[in-house]
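The chain that follows stands alone, in the form predicted on its own, written as structure tokens.
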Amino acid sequence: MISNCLIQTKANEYILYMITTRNLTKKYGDFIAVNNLDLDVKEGEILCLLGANGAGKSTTINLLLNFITPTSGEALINGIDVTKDPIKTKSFLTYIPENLMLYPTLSAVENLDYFTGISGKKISKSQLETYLLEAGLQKEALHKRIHSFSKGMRQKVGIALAIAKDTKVLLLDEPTSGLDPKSSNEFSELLKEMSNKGVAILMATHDLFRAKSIGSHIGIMKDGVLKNNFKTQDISIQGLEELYLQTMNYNEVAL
């Protein structure tokens, strides 16, 4: 049996949908948080979920990463379902939220060698410093403690981990919020060379510009509900404020 997150191409072959989500339903109470929401995501490819505050979209990556059960439906993971197998699943990804958590009295290096150890790998200082410069990080500041690192560093040492641990899938919130247009700019530059080694990436955002010159993909949420979904190269940037503004109801709010 074939399973739901199989793509069959005309050449009757099968592609894996490394994130997918089927049906996903999150209620507390009377309110809806994600409704029978569908997505899928394959290799290389960016997701960029717009929406306004409350319109699913951390909740959906919530799901994905298992840190909240859904009501109904399905999370999956390279197929592998969030709530059956979490450490499996976890295994294949790595997140970056608006804030990344790092220990502050900690360098980069010692940051990367701790959370790749909890993952359960060991890798060689030299090898540490290689993913970090990677990165887009300074060679001045491989040893520096985080306390003294901007938001964008402290991102950059996310993809480091993201590159170090061989990850399949890139989880996303809001992670160039309050980054300036050049770390923005050099964030999403390290998100398409992510994209071209094959990573599946699915990023929460309210950035339409961003989101229109990364994203392979575009959805647009309101009310835990997914509004639309279709490829970026299928609109302008125009044409996308006009839909989202649209689908928000905002330009019936103006008048």
The other form holds:
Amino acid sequence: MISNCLIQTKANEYILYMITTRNLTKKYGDFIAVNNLDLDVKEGEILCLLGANGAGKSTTINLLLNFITPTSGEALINGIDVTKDPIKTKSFLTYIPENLMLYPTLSAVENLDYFTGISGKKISKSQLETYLLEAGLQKEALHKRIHSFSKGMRQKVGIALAIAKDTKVLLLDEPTSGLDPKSSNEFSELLKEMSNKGVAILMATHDLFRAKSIGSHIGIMKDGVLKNNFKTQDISIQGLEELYLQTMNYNEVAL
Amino acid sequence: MFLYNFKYELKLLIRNKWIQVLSVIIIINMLFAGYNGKQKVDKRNADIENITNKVSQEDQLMLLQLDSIKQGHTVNLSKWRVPTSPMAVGNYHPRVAAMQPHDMAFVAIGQSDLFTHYTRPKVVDNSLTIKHTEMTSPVQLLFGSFDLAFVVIYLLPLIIIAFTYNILSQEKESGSLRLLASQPLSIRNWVLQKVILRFFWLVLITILVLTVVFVINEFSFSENLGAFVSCIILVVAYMMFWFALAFAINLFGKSSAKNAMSLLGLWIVFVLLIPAIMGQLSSSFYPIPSRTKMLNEMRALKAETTKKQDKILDNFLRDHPEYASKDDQGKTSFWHRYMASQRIINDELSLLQDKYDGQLRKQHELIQQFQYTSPAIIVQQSLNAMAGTSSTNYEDYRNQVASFAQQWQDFFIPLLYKNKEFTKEQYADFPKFTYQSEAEVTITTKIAVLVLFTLLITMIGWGAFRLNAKKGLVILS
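Condition change, the form predicted on its own to the form predicted together with its partner chain:
Below is the whole assembly, all chains and molecules, this chain first.
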């Protein structure tokens, strides 16, 4: 049991790990989806999890969201075990899945009002509009019903929700998959802004280039195991590509 | 969370075309059922009014004829109908024994389409057993009447199912459940709130439309507010049961299609299957003797007794010396012999009739005992009782009519055997019939059972949800 996630640095400062997993394991019968996973994401860090389909990236996020319970080990948000106090841990985080599904018959402002409202935040309409504009949504789209929104616009509403909730942790499951390059870039810029404000971000993605451009750390998962975990600045894009393929054994397969 | 859920659920409901269509369907159905009820009650009232007016006119004529006879005039009537003869009055001027519709009769047709609501028992041929069951359209018997009870018991649960079957599954299937579940809230409470909000929405529509239907039917709220409130509480408790069922099924976390099929299956079980099985069991345990056989036996008995009327009359007068004429002028007519044999026939027939009625009563008792196996039976029985159209009401009515028929006969028989004439002065002393409903309408136990059903089902759903949450099946498939 981890009593807290405060880590003392050499300069005698304490750093709080906003996302932590220790020996986190999830089994489905004989199949091990996540195997003894240890992760730490500090405030302002962006950890990009890379890996093939079924590597355990989404399962890790589902475990952090308490959508599924771990077979063993612990998952903590802001130092709190997600299985012990899921409602409290969820008050610190925002989750943006690959396809952010909102209520189609409500407008962007109404959706934001609803999701912040049920999270216990009372925010004025004008403030909600400001958050949506901050997230990059056009003014004329604010009061349009969501059914006319593109995927990129819906993802921006997700970011606005994170801003409105004053979120500490952002969990993203392949958020840029299917977005056009312009929307992807805009979304990446928003994530960087969030990170600069101290938000800890964990993003599962297949996109090596996006991971290299926005991540502060990169982890490569295979068969539920975190094979590599390093700082982005320590590797070039070519090096990352080679390491990824090596980890996945794709080179051997190609031979 | 509740206020936000309420505010946006309302917006979503109002913007949902499917919900709008369902709301309109339930409103139209209830109004149509209320209109049907009014038609039936109006016809019943009109029938009673017509026959009462007819009797009143015939009475006036009879009194005029009595005056004429008294003044020595001859009246142009067959000897069987001359009003100075007690038997002519007793047979050709019977009173109307009417079962006036209850204030809430429009709510449930109940047994009123099977039984007559007025009869005119005569001195002779007091065979209520034959006349009490009227012919009804077999098509109507097959499908039942489209009354408010039908809409509430059969259609309202279907509307509730359509309103609620996919509250959780739709969110899961569209993908919005993931976003919802990542918010600091309990999904179980969120589903509960959604169900409660939809429950209030439908309850509001139902109460409003019911009130309109009651107003259309000229229901006296000031005099019968308690009955109206009881009816509303019963309907709301029944709706609560179906919403609880939908809530539980939602918490099992299956797909929308499976939820819909499960709820429709339960509807078939509770609304169709259990009542049908109960009806079948009651007739298997307590089979009713053949009505044709009973009628044949009655005819044979009548034929037998008619043959030996003289002997019967002697025996009768021996048993009833008060009817024997004390003077030498005592004469015995056809009626003297007929009425004496009639008494014997009635005594014999009562055995046959009791056998028939006894089985019917046992069937009703069995259904009463097992009514708590289905909320649909509970509500049907309660609404019939409130509307005054239950089998108990008609049994009461028949008993009261039989008692009145006896009074009517007892009024004329002494005059017959004393060979006295009927006079205008005796008209005022005619026995009068007023139907008094003796069936008590208590719905407290029934409401309590419906609430118990609701709690039990909610707990089952709660348990299923906990189990699924442990398996991680609530948010993810």
